[in-house]
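One chain follows as structure tokens, the form predicted on its own.
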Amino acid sequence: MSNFRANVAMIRALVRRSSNELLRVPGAAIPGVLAPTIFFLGITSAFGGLTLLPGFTTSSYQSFVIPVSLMQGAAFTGAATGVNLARDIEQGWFDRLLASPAPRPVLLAGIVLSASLRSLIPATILLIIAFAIGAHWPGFLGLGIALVVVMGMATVAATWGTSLAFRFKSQSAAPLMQAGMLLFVFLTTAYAPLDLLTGWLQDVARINPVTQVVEAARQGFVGGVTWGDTWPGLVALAGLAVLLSAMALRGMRRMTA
């Protein structure tokens, strides 16, 4: 029981440290909010007419695209967590954590949980903007699923970012942290339903597990909410999180080898 309490205390301390950083440097949250907001406004303005195509699943392009922007915000938040970790490694602060008796999975959990919670900041701002310009209200169940998926995607992005931070031990890996997750997000049904995509983009979107994640978040905004459209996204998130967490833990253990 004492070990459990100590582990929980360590996770809370890491989450609190992340929150304090955000309070001290609020500008650090701007990229994670600004980039997906510009994407959302630009895409809906330029390609809103796609809803006139036969077979498009909604008359509101804002409703169709907002889940993608939510995933983009989560990806930026997770990547920022990886960059912050790389900074801590460069400055030697993370070595102190490694010297503590805390188990390595506990340290990773604290880092990742902070990203998951921080992802709600860009998500909230994006949703306010989307509803203001005409996105459909998804219902409380649809909204809840979308936010759970956002937090899950931030977890995946954070484990990806931390695994790269442990490998390169430098903030110079930041572009790779961001680009890797954004490719996963954009090579999905980001711009149009799967049946309207063509060529290699359709083939990639069909096998990309993040497509299931985007479709799970899209429920309520486009169509109804069903368990059949929810569980594939949750399974995809869980699988990616387990795989990337294993990579991150392996990298962390190599730092002490």
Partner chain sequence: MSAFAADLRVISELGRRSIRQTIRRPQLSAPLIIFPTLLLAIQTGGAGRAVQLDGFPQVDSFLQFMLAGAMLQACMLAGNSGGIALAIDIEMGFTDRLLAAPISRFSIVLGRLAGTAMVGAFTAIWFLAIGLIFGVPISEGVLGVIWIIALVAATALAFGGIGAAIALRSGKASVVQGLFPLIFVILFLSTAFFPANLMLAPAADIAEYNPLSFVVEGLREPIVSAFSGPDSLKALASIGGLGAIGFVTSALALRGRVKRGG
Contents of the next structure:
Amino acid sequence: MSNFRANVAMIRALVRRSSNELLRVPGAAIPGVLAPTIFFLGITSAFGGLTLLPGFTTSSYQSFVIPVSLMQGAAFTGAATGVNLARDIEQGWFDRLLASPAPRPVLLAGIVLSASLRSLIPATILLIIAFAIGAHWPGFLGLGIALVVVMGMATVAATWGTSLAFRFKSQSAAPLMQAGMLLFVFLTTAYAPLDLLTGWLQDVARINPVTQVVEAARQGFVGGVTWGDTWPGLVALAGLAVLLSAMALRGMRRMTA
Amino acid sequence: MAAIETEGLRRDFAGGIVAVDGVDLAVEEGEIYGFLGPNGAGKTTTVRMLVTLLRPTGGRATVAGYDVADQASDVRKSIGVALQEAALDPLMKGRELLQLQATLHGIRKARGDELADSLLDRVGLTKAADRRVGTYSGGMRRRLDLATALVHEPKVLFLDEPTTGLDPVSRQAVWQEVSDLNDEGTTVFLTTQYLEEADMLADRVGIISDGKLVAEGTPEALKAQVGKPHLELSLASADGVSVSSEGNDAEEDKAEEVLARFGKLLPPRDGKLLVEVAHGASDIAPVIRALDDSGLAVESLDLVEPSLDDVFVEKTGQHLEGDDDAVDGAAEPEPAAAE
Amino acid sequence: MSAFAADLRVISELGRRSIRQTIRRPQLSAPLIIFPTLLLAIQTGGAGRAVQLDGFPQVDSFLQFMLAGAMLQACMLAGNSGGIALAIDIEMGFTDRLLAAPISRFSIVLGRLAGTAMVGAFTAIWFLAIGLIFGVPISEGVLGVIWIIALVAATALAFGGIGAAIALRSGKASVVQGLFPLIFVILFLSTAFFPANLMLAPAADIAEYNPLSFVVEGLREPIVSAFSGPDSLKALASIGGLGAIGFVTSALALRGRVKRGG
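The block above covers the form predicted on its own; next, return the form predicted in complex with the partner chain.
The next block holds the full complex; its first chain is the one shown before.
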């Protein structure tokens, strides 16, 4: 069997295996799947009045917050991937993979790809509810971009989670996996446009690459889709994914050092 | 070519801990090598280095002809590994696990499915194949773990404590499987805390203590090193009552004089006289005859042969924990009947 | 030693154990302080301009407004993590050992709650300190601070009771853990993060009657303006009500567990 075909088969097998977490213990996944929707409903109900501020870019706070909750769902999914990997390491399952001749990048791809596919589940639930309560329809292009960004963000969050799992080899690193990515997502234009953020958050959001990611996912919901609003987000995602994948791979190699 | 060969193999951990300290060993193709050591002796660290899960910090090791550090990928293709805490995903089904393992070894799906079927049959799990591993018993898990280690027909098989915690019947099943595999030509490197297991299965045994290999050889040779077989006997006095330890000194002196002709006398224990004999069982009849000739009647007599445990105690200064447990368990007083 | 004094010793010993557990299990204690603190930082930065909206109450800053909400959130998380710890005890069989001991059964729960109340008091001090560091004035001064710490400890106690009831009823840590999102649902449907008059319907209407709104207003008034008799009474009544629910349900759940034999 060619190497390429063998590698694809390995990735597919690993993705299938991690889908068990969802299909065979459905109860355990429910809080993680619903949390972004709950936050979405909560944030929009509580802070909906912010659209009344002069200079706010849309009149629908729901449409404004959708991309944030989408990113949050992706971040949760990625963190959960890290927690599951930490459990696999604790229980010795990961030794089985490490002792096999599967190339290391293939092992990482199997873990990360499953996170990126899985992130579409909380996203779908969120979008259905958001549209039901009156969020703007972003157009097919806008929706497509948002979903690509969700999968990209889940990839980034999963490489972050796996890096930490390799580093700490313990599920007790879970809060770090979750909080780290949530900070990345919320220290952006999550609650309000850049100009309306106060002091320090404005500065942080300006340099935080995830701000570009949120804005790329947001554009269809609050206005028209432009290439100019899209590419910075994609570049930011690619950059983060490459950086964190390298970190995760290094962590995996150190496991057997 | 040796299947496994190490030279000055060493592993340091942070804090100046030397877990493995210059181990040299050679396992020939087709051998079953039993690796013994108390907990913390460096047993698991050695195995993890040999299966490429840990890099040596000194010395070198080759497995199936490949260097574990520089040719890790080739080593992984040549070995099968069943590690101590049988790491099986409880959510997967037995068949799925074998299929995954086959895929990880780059085996095509159709072939992988075939292999899964035949391995499940081989380890007697065909009926349980489509049940989740979480529902398996300890023995079933070990057998499944063994099967996963075999999907790619490895040249060298590493088994880390394959029967720890198993009941005697399951243990027997695993032993049978290991011995069959070996008959088919697989080299087996086996760690265990059961001396009986090493005695039964291993062609040669290595004992590691404090990170160093302290003894190596066939079980017979090792046992011969620690001592010859000896006889333990007690005498019956003329009136048929056994001689107590403080008892009839004259009779005892006479007996010792006779016994000394057969071999070295050992200090008496629990009122019994001990004498080393050169040949074991064939010495029993002459000893009894000689004592009888001197007017001494033997009340009881045991032939005691050195065990691997004696070897272990002599080489490491401690008992092996698995056997220790068994002894402790047996020595424990029965709980009071009335409750 | 009288039975009552013996019970008190058990309660204080178990309370100390539960505080030690909180400190030694960072995965339980970290979310409890870190999560509300991060959310506080994000929300004050992200929604800080809200104070310019027409109809926003008179406050020094949005942070001053938010402190009470953060404390309430921490209390609920403390109750939740106390419940998780109790459920872990049940899963590991530690609770059975206590139930078999010759001590009043309810002191097992009270010990855990005493620990949760202490953790609550600590979170009050933590958020008041954050406020002071970032220049938030506490309108009612030292008296206000003492009042707030006491009120927050009582709130934590009440939520600890509810958490314990769920732990005793289910006996599973994962069930208690699963309530985590629910905490935020209830919080977002109160005035913890935003004034009711500026919230969107239907959340705004729910917030008007949510007992958590009463608790948070009782905590907020001494920070942003002045003690208010009616607000304080409503807060005390709500905490009392929540505490009573927690007490009764955990007593029932404990009895059920003992009856079922663990």
